[in-house]
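Shown next as structure tokens: one chain only, the form predicted on its own.
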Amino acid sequence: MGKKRLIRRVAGFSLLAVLSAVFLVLGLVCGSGNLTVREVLAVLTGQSGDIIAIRIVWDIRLPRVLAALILGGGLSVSGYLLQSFFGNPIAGPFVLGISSGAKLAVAVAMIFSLQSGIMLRSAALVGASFAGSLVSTGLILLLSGKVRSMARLIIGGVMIGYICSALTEIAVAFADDANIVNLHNWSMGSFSGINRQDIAIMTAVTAPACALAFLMSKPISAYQLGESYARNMGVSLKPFRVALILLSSLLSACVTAFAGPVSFVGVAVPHLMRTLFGTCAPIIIIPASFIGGGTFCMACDLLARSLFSPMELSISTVTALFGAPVVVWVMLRKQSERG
């Protein structure tokens, strides 16, 4: 049993590592203007002079498939971490609201620093955005306390989230013309406009809180396991509450910042790495998730910019498209396992 079990790890993190690495080709050659795999690694090694393939690859493409990788990782741990936390198999930022929340506090934010003719930088919209998901995430532990059912608790968290874009709704109903213009693009959720710097600021929050969630994968264990039997082994359950919620929104909050809202990576991916593997185990999910959640992205990304080139969709139409069916299958799998 042992000896299966690691062969499936191995072969589940190589399939993974492959997917990865095919995805993050295509979307370097990928495009409105397609390269080969053969200019592109001319480009990357700094033999190409051709001065358009240059500046594709290394200010439009790069940036924009490692975003979908790093964010896309980062969701997915958020997602994984919320749904430790609740116990419950759908819980993810989007579902819960937490984005919307994240949303709201960043469309304020540059609402103001644009009509007082401020840029705000990518470090000060990751902390409005931190700020806002920190506070959906105070209503919906609030609505615990008072709600038993965790489906009503996801019915409040979806709620929170409806109020949240309809304020949002509202400050950009008294934007300029030029602010509803950038929250417009900002708001459908997407990849595209990062640059270098941006890559380092959320590089900077993403590998941080990932690593630390890695580190939590024995105590995250043993509160899956029930709160008695994590107060057994030694784990506090407070800070460790705390821990998992501060986690979990920052990387929502970072993803927000940067792409906008992103819907249902959160909560498919997980379930799907559950299903790859055949565990649940942290120290595999963690890792995992964060490896699937950036494929996944990528996958996405790269159909949302090519289905209709040159139209481009947003990121979480396409998401949304094919992380909304493993939703109900996990709603279904769950109702008849109950029967």
The other form holds:
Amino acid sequence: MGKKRLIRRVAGFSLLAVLSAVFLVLGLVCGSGNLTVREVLAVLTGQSGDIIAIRIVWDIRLPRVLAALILGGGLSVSGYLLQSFFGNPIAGPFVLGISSGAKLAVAVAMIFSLQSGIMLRSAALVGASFAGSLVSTGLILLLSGKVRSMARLIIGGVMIGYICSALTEIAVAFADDANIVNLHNWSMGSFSGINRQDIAIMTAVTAPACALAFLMSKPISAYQLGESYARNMGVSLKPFRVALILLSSLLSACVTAFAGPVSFVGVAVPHLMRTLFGTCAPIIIIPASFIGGGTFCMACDLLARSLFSPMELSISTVTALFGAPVVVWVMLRKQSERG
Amino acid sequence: MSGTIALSAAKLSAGYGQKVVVSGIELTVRPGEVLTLIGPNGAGKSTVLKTIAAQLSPVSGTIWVNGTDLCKMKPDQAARHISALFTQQIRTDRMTCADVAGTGRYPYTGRLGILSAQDREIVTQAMALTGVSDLADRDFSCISDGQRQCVMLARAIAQQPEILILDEPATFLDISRKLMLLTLVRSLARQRNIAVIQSLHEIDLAQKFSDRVLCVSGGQAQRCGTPEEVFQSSYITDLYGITDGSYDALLGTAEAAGVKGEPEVFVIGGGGSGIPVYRQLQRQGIPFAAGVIHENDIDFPVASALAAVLVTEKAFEPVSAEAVSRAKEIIRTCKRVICCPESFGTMNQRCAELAEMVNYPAR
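Since the one above is the form predicted on its own, can you give the form predicted together with the partner chain too?
Full assembly next; the chain just shown is listed first.
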């Protein structure tokens, strides 16, 4: 048994590594004004003299691809943490309305700051986003109550999502004309327009949060048997639950602050990873979700910008196209298990 | 060893929040001892066990584990002393039975919870003990309830506790596995010096597998003592409020309520031959009389539970003429006589006279 499992794990991670490398390269190569792999390599190693190519790779494509990788990874880990917390395989930051709460908070912060003539730094936006996602999470916790009903939780989340989106639309309607285009693009979700400083900030938030989540693998695995057994195994439930909520909110807040709401990644990717690795052990699924989520978002972003180029689709359009069917699949699978 | 106490509780009230469910609990359990909680549904046995397992804080009172106040222990510290099997079913996703049993090693593994070779060996042994070795690689969600119960017991054993808490461990199990499990718990207690506190609905088994029994009923801890002290028919009937039938605490058998009314059938029994006939008549709803049964006959407890009229004789005495004539009077009012024993002996020779009446009932 041990050997078979080991082989599956090595093969799984190898597959993820190859896929992520492929989409990383494709993300740098493809776009309006195709570059060859050799040209891109030359730019990255500093041996290219082509100023346009250098600008394209360093200022536009590399930040964009890295953002997709980091934020997609963070989003998936956030989804996995929420699924562990609620003991519900289709929980996720978007489905539960947490992303939408963060979106509302960021939109309000942006509009107010723009009206008073201040340009908010991205760190401040992450802060606003975190506050928004915590409020949504709080509402979800109240709604879910003590009854662990899958349907009730999801319906509550979807409703919170709609309310927040509606409020965001209203807020946008009151914004200055000049800013609307910008805000509107962002509120649909996109990895475009991210600069290198943003990358530094999102790394500074996502890396430690994911590392902490990984270090919580042990209590998470105990929690998978339910609260009573987790307690009996020696998990201090209160601090553990608080940590789970804070980490997952922080991760999804970071994504929303930079890329707007990105749908279904948080639900679909952890599920795909559980299927790929045939386990739900957090020590495997947390790193796998990170790499898998990054790869998934890089691939979706590639499609979003190249399918109808020069027009760009919003990232959520593409992630929903691939992610939502996975959610349906999970629900059907759960149904058949019970029936 | 007799001086050590694994777990004790003083003036303990168990419940949720400030709401008391069971009060007046006084317990001491020594290493190697099996204490069983019995009592009707909803009496609060589970609440007591959850409190002792540190799942609920006591409403009042103190629980001492090896001389330390359980409430003051950190969860990870308590986990090395106490492991538990709860009634609530768990749902898992893509976990093999070995994975589930392996979670018992949680208090002993490092930061990331990776099992060492030694941990795996302990888990394998625990699974072998509960007879689920062959399920190790099976998905936990795809096995039967009974098998799951055994895997969860293996999990609790792998935690290497000093105190093992089992909430209705025999639920979901067939009779063979019930006996296997309770025998295993018994021998674990003795061999590894584990103090076991369990609750059982199978009171006949509780009587046979417990060192001491604590009765819980009506929000109070009631009698606590050896099975011999606790298992008295009238007490058990009161404890559970049995109205539709009776429970014989000596033999540990439950009987349905006897059919009341004028006896239609007279059953001549003795030596166990009457029991199947009594039960058949009871099922068919026919009131019957039974006789002449010695008070030490195996037929006696069932006959006294089921017969509308019973003619008895003192233990170790030959059946008297008076008893036979009383029986004959009853037979005259019956439609039918059934003779169960194939032959009679010295002590019930006179019953042969009754047997002669089989062929001509009164009417």
